[in-house]
Amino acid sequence: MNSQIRYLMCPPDYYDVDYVINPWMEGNIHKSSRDRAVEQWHNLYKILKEHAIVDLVPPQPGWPDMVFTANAGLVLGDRVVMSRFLHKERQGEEPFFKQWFEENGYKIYELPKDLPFEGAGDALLDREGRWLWAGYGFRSELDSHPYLAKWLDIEVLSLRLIDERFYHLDTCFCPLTDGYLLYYPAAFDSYSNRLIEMRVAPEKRIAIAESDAVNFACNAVNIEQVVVMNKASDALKARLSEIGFQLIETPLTEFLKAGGAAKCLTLRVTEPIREEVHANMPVESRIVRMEGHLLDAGLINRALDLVVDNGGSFQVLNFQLGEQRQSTSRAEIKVSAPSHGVMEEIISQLIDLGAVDLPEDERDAKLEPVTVAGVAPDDFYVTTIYPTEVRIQGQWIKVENQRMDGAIAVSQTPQGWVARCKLLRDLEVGEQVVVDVQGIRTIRKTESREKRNAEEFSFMSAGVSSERRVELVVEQVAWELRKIRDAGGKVVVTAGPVVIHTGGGEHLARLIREGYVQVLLGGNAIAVHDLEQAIMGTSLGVDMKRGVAVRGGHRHHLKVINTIRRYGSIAKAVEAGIIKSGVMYECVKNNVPFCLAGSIRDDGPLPDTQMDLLKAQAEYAELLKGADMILMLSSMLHSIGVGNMTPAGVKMVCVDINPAVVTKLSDRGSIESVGVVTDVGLFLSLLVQQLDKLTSPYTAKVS
């Protein structure tokens, strides 16, 4: 026996499944065998005496999983951070083990009574002391550790617990002797799974099957090179004895029933200290503000959601709800990371949802300086759709040219800050650029649930929608194009060839004819199709009118190619009589401007194609300037780059008989983007049908 190590048990005389609070309890309660399970405690029992000194603590009635007193707290030496409980069924367990440790004289932590943190369920030290792995997700809540570093004085390693199943960090993390590690790397998100990889060798590193996690085979005890299990698969029987381990197989189904085995049943109270190690903490903790309608737009929900998604956790400070209808609301919200990087990801994704980092008036955004030209600094922040203002000497700056994936580069003028949206490649020496996400907000709208239904029949709210609602999608886009037409607006179209293969040019060309486009945005492709059906009556090779394919067709596009560079442009080919019909020809009539960008692909190409892929990115940037509205018409490259330069506010719609390319564009996150999946040439000839039925002019409703 070892009279060094010494562990904490509990009779299992009241133990029973009489709730569920785990995945495990589901379908076992009362279906545990008290017999068996006194008989399976015992065996345990019995085996750790032979190698340490076990204590008891008394059971109690009204208290079944008493006997997992691993979740008593978390001891180190004489000081020991008691348990706060997440579930009411197993609270009542806190005063009798506190008893326990005052009446053995250990100097007694208690955290803040909301703050979740279930002991050495959640909380395993390394074996040579050098580190505090501690879990969150389920049970214990990440704003606990600090309190653990700072009380225990010892660095703590936050780890995400992802799986239900391993609702504790002791039922799928197990550290061993000598630095090696049992554990199930399913169970941990990637931020986890990359700081365990940091932190333990590979050769350290004993990852499990599910098969064995399932068993609970990390629930293990390890007591010097001896290791107690519920069950072990003859590989991981294996392993273990091959690095020098004795492992003990003793069967506590019995308990499994309930969620736990070797390790749940028992609380280890002498602890390695080093004492050159001390508190060292990366959990970082924000306070971000947020106002609107956040209950019926769902944006708190969103946000709490955001939060844990991303490996955070949070703590909602102050909710104030708005008082009528149209009344917006306010919280705040103390979010935590277990790192800089995490907070930064979660940050940034909560300013795209209108939160501010506070104390705003205590935070500038953080600049630095470009250094080498078209290289912006380390950690720039990188912008998105939405409308953005930063803070520059207490003063909120609006930063114009607003686009997705750029940096804010700031710099001094006469009539003050100017804030820009940059790309990296335009980035020049000298200018200033935010990092970091301090200092930073989005503005979001706070429409009324009154002024958002009455807005809705005008324009769908964001998604993508399957064929069966074409039609509803089609007559809302016709109400927006008369609307923009009678208003003077902005229509923006940016299409692929497919537009010409499906017969959807002839319905594009009447909407340029009828003013209901202003610009033109797509490729070499497009044109070349479009000019060979106005020329040659083909579309790759295809008659258009008969559906066949034509002798020679293949050639025809080349051909068509060289016609129009003999004449030099598309516009003077329309000029010589050349071109009579299509997309390319109603455009130069009606002075309708477009862009063709070029790619590697491209034969010919014709001479209007801008080949400089740079040069066609700005004419592009240029031309979306104030536009109301997109429509993407089965293009995905040029539909998703169009996308990356729109700022939200724009209405955009992309057809695509490729869902994945309308759900990358939906999933830009602006309400007024609606996805289409359906045949281009289907939907416009449907556009230009419901066109035909909108025989008045818009006219706007009067209040």
Ligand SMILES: NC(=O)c1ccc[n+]([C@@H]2O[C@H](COP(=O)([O-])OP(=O)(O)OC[C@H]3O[C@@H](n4cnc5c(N)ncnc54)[C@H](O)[C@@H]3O)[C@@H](O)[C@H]2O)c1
Contents of the next structure:
Amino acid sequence: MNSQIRYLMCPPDYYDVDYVINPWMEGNIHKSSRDRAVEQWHNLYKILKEHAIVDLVPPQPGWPDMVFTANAGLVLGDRVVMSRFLHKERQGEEPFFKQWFEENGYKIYELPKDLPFEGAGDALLDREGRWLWAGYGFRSELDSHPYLAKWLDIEVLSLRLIDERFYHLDTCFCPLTDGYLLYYPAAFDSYSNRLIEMRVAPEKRIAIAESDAVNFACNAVNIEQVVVMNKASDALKARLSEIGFQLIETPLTEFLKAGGAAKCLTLRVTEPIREEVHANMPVESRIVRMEGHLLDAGLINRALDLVVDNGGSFQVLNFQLGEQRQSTSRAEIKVSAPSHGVMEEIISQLIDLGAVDLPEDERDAKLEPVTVAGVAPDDFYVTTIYPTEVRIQGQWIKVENQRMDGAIAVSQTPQGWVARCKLLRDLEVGEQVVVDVQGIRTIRKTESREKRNAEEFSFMSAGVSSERRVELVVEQVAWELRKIRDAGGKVVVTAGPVVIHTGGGEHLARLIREGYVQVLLGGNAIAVHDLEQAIMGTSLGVDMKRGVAVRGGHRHHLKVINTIRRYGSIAKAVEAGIIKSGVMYECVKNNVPFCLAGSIRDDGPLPDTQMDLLKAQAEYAELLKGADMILMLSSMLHSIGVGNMTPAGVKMVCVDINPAVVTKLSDRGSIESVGVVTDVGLFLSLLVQQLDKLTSPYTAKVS
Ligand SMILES: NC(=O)c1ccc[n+]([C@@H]2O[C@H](COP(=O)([O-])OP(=O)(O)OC[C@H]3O[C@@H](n4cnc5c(N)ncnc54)[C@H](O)[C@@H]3O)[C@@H](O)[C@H]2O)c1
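To test you: the structure above is the form predicted on its own. What is the structure of the form predicted together with the named molecule?
Complete assembly follows, chain above in first position.
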């Protein structure tokens, strides 16, 4: 027996499963056998007494879980941080444990009342005493960790639990003597797993299988080379013995029914301090404010979910609900993250949702110079489609040329500060670029509920529409097209060759002829197949009138490319009378600018196809400027390219037969985009029919 090591246990006189506060308790209320529990507890007590001193805290009627003394508090040296139980079912244990620590001369630290922390159940010392592993996610709050670091003067490494069966850190994680670690990796998020891998060498990590984890193999008591647990598989036994541990199995099945085993039933109350170890707490906190229709637009839920999903935790400090139908709500949220990297990820996503720093916390954006042309400083802020502002010398500056996936370059001009979205490749040496996530905000329109509903109704709201809704969407797109044309606005169409193969070419040509389209963007293929149809009557060798393959038709498109190459451009071929109809013909005849961006799979290419991709991107961006609406017709490649260049506020309609493509393109988190899963030929034919109805004298009279 080692007289330097002491444990605290609580006899199971009142132990039972009386309520459900974890998944193990479900279906087990009053199902545990008192006699068996007493016997199992005594067996464990006896084993521990052979290796250490065991003190007892008197059990209390009405507090059945007091038997799990691991949750009494966390001890280091002569200090104890008392638990603050999350569930009221256990809060009554707190004074009894506190009394025991007081009577035994510990210096007591108590967390604020509303900050849950469940003691050594969620905080485990590295057995070499180098640092403290602290869990959060279910019972303990991340915000409790900085207190542990301060009070116990130790480095705290925060680990996030993600499997509710392993609700306390000690259910899936057990540091062992000599720096070994027994753990169940699937119980942690990827950030935590990386942290574990950074701190514990591969040969010291014993990752256990789920079958061992559910037997609570990690809920083990380790005293020097001895490991005591409920049960272990042969493989785990072999592994532990290989590295010199003596495994003692002692069944604790009655306690498993309440979600605990050996470690939960004990608290080590002698933990030596290493003098050279000091506090280090990477947990960061920030307070942000959100304003708008937080509840009915679901913004607050999205914000809080994204904080947790990314490994942070939050506390809503203040929530003012809009009192009138029109008025907006306002929330102040304290966000905590286990490291600066995680905090940056969370805050950049919160900025996308319109969150801003509290005015009293506002700081200027951080700037760093470009040192290599075309390369941003590490940690640069990646832009989104939303209108953005950056704070420079106390002033909020609007970012120009807003687009996603760029960097923000800031420069001083005689007129003042200018901030611009720039692509990485356009960054010049010496330019100042915004890094980190401070001093940045996105501007969200907080339209009135009525206006938003009307907009959403008239534009179907963001989302993928099912076949049944196609006609309704077509009707609304037709209205929009009419409205934009009549107001002299700008509609950009991105189209793939499927438009031609599905017979939609004549409809698109008509839209161009009738002034509904101001710009056409696509690749080599839409033009090649349209020209093939115009010159040879086939599309990919299929006769478009009879629907049958033509002999030798597979060569048609190459012959067409060759012809256009002979003339030098599509426009010259139109001029020469070689092309008399089709999409490209209408573009030329109606002075509708087009840009054909090249790709690796292009045949030819046509002389008009821009094979310099950087130039093609620049031409696309130029032609997209000022667009009111973009119709994306069955070209994943070009539509995604266009989507990335387009700021929020431009209406987008994406038509594709593949729901995944539609979801990707229309899921911009803005109300102006709508997806239609349907055949593009059918969509275009319905669209021209609808436009015909709108312009027929009958409809005109009725409306
Ligand atoms: N001969 C050529 O030169 C040639 C031929 C083909 C493609 N290309 C080039 O390859 C690149 C990619 O081509 P892309 O844009 O055709 O391909 P893409 O894969 O980017 O997009 C085609 C899209 O059409 C969708 N689709 C298929 N059938 C449909 C239907 N009936 N109705 C609605 N949607 C339908 C698909 O789901 C897909 O998302 C382009 O630059 C193109 O010019 C060149």
